[in-house]
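Take a look at this one chain, the form predicted on its own, written out in structure tokens.
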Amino acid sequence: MEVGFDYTRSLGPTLSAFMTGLVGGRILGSRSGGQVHVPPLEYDPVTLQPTAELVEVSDVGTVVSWSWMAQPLPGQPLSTPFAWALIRLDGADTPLLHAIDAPLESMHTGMRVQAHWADSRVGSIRDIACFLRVDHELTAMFDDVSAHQLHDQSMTVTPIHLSYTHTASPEESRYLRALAEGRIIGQRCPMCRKVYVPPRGACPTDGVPTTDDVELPDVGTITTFCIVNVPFPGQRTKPPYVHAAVLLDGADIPFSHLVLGCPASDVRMGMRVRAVWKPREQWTTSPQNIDHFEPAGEPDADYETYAEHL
């Protein structure tokens, strides 16, 4: 399964000093309590007084401690085999941790190493696109600062991205390959008979295992719903739109579902709703084999009908 978006935060004083140092090719630290920090801190860790006053420091430094990245992950610094290092670098006294590309061989504490700044900077720890040895050749060191745009970073970006396995118990295998045949399966609870959907595996009040499948029709009721207004990366639906929690025929619990075809200022509570499923040649295990809910053209279910289940 993927995750993914983007994070966008204010930076504030020190550290906009700092991205913005770090697009015309300087490194700044702050000073207090006799060290300087790299990357600079707003507070000093011992009096908790902010810090007023930012340095330059070299761009050259010494390796403290480091280890070996020998397959590296996407989205890390280099694709091909690497060290991450802490970098004490000149002029500070505390490390910095960043990417070395160097061989394995050369690899060692106390060695020394230099910023290779990236061709293309925009306010962000990436601006150095990794260290290089100091006796390595190296290119685009001494760049045209004028070159970058050093206009205030105030803000910045940091894509966050998450991908994970899923290993699906048995209750959940069912459920899914249901799906794969356009159907909607839960379990009942064989003490208090409650539906769970999806299959919970264990009844969440009685703590029992829910061993019975069961059923269920693709056709529910909103319980609640919120009006999505805002708009955002990887969106795949124009706002407003409605997510809806549907409580379907049957179940006693109710699943978040996207709602379309209708005007999201007609969604209500008690609407009657129906699946609308993708093509069944772009079914797979999964519950996106549920497109969307839509009205299903049927009265609103009375209040008392869901009042428990909201």
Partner chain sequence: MKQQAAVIGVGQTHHATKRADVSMAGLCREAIDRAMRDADVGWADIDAVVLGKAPDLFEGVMMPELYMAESIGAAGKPLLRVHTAGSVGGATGIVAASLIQSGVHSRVLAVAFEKQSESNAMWALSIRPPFEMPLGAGAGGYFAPHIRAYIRRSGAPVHIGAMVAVKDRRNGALNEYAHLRQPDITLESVQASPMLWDPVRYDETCPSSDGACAIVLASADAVQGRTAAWVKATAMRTEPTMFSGKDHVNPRAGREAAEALWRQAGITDPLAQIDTAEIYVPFSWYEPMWLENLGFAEPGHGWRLTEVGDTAIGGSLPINPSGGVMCSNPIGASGLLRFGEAAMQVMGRAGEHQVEGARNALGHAYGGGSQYFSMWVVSSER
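Output block for the form predicted in complex with its partner chain, input the form predicted on its own:
Just this one chain is shown here; partners and other molecules are left out.
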């Protein structure tokens, strides 16, 4: 599964100045207690006062330490093998972490490197594309600073995208495989005899393994629900929709599903509903094989039959 968001990072005065400097091809550090920190610290590490003084340092520096990235990963500064390095820029006392584009055999502690500026700069540490050996031909050095917009960078966008492989437990696997066959599987706790759907492998009340599979019908009762009218980023079902807790007959815990087939205003607690399955050829190992639940056309369940599930 994919999870991602373009985070909007408020920078505050010190880091805003740093990012604004990068757009202009300048690197700023903070001065405190006779030391210059790059990137600048927001608060003096000794006095804990907000940083008062920013100073420009050189975009040329010395490698303090490094390690080799033989197989770059997607999203890293370079797609060819490169070095991650701690670089102490001239005029700074603390090293900056960045990438160096140089052959492995040329890499050494003490080597002199210079920032290679990105063509398009937006107020991000990536405005420095990477560092290059100083003997290397440097076109970016003669870049015209005025060509870049010099407005204050009070915010930077940090896209973060994660890709997960979800490993299903044995119980989840049986549940999902049964769904692919149009069946719903739950599990019964050997101690309290409660039936859980989806099955969990352990009873949350008794803490014992649940081993007995129980096949459940695709009809049940709406215990409670809400009507979602709010749109939001990443939403996968278009509002308005009825998000209901459906207690399948024979189960002891409701599960969440969508209710269609009648106006949302007609949905009520105690309403009897039946699963509407997608066409068989669309079935996969997913609860979405059940497209939604719809009114079963039966009289409502008595409140007492589901009151303990609220």
